[in-house]
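Just one chain is shown here, as structure tokens, and it is the form predicted alone.
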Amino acid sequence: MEALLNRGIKQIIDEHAEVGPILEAYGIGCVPCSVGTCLLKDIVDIHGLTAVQEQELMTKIAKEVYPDRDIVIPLREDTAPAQGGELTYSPPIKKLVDEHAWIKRLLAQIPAVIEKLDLSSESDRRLVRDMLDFIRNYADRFHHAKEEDILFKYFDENLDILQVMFTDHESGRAHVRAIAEAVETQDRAVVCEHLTAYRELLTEHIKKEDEILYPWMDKELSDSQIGQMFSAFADVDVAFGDGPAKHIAFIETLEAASS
């Protein structure tokens, strides 16, 4: 069983396809992951399953991988909260979750924007540019910079879960560049394609961070590190001045226009 725990999850899924749905049943979405180099043991640890859930999950995987063996998975001491319970965060991590809420409100507006989008109209082109301004300056330079330049520095940045986050950030930036270029050429199809792709990417990205990565990080960080991070985040807030407030006002205006 130790050998199985130390195997890459993508390799396991490639050899035993039914392991994918087993993981998904426990809220572990490894199948569509763009990196996929995580070890099985790391996935179980990061997702914070309860002892009973971990035992059930590993028993099902063991039966799939070793159908001719009778493997007994011991019940470990339970230290994780039950899935489905309300998540709590340290103050600096809560700041990031609150920032996610504004990004999700932008994502929620994308389908309505796409439905009515007319790039021959200067006002519609300006709307898309304003959305890109929010993404570039609030979601990326303000929010993602806190993650990449502060939070992630407390961990080994070669960790597979962090490499997934970095890859998502870069993919989002690529979508933004494609949208910006297509707006100028008034290529509606490309704009809609990449707005939709960005929405899908960030929706899953935020879910992974809020429900998996952040709770795991909070568990690993010391009280001193959390205090340092809170202070560093406050410095970022001061450095950006009233910029974030203006971006939030844009979201509120966008929502009001669509209501």
Second form
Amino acid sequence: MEALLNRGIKQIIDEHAEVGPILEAYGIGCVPCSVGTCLLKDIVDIHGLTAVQEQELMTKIAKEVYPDRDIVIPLREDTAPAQGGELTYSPPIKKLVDEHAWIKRLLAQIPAVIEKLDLSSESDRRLVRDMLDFIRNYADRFHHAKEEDILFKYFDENLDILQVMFTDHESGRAHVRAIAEAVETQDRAVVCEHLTAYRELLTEHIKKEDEILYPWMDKELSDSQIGQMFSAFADVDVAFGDGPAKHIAFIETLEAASS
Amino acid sequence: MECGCPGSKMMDRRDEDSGDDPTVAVKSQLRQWPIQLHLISPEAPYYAGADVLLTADCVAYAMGGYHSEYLKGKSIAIACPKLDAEQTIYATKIQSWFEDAKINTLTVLIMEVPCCGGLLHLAKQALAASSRKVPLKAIVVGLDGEVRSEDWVTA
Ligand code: SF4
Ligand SMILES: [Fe+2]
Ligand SMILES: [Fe+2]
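Would you generate the structure of this protein in the form predicted in complex with its partner chain, following the form predicted alone above?
Whole complex next, starting from this chain.
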């Protein structure tokens, strides 16, 4: 069983396709993940399952991988009481979750924008540029910078889960570059394709952070680190001045225009 | 004190097994003096940028591992929200921790009896009034010394 825990998840799923749906039933979506090099033991650890859930899950996986062996999975000794219901975040992590809410509101507008998009009109080209401005300056420079330059620095950046996050951020930047070019050449198909892809990417990315990465990080960080991070985030907020407020106002106008 | 107040309701647990070997020496983690909230100065050097514990008087007696699990590496002040006088001074001092001492975090440890919640309330009010914000955590301790809850709170 030890050996199984130390294997990469993609490899296990490749050999035993049934493991994918088993993980999914516990809210662990490794199948569509872009990287998939995480070890089974880290996946189980990071998803914050209760001891009973973990025992059930591991028993099902063991049955799948070793059908002719009778493996008994012991109940893990619970270190922390299981947190049922709503997720509670530490104050700095809560800030990031609140920023996600604004990013999600932009993502929600993308389908309506695409539907009516006419790049031959200057006002529509400006609309896309304004959306890119929000993505570049709020979602990326302001928000992702807090993640990459502050939060992630408390962890080993070679961790698989962090590599997944960095890869997502980079893919997002690539979509932005593609959109920016296509707006100028008035290539509607390319703009729509990359806006849609960006929406899908960020929706999944934010879900991973809110539900898995952040709660796990919150458990790992000491109170003292939480305090340091809170004040480092406050410094970033001060450095950006009224920029973020302007970006938030843009989302509100965008929503008002489409309703 | 027969007032029907749940905070002074009697409980006798002498028959329960205390478990541990009582002869093991436990090292104190206290690194400062004074500690009573009326006596301390928020500008004392050991509060500057520190992780501070504001602990209700009864907590350290109720918990077995207070020194090693909570006090270690932190600065402290103690107070009783039920019996202490002049608590507006307390509010001012807590606010001064946030604004002047620029403490890193504040953790309020209280007993689960309702009147002890007054200490958390005081800390929340001070944080709401403060121009500088810091993460505030509340730890509630049961009469059996076990931690009932540990949560980040908003003012
Ligand atoms: S209010 Fe708290 S500290 Fe004061 S006597 Fe009651 S339990 Fe003890
Ligand atoms: Fe991210
Ligand atoms: Fe994020």
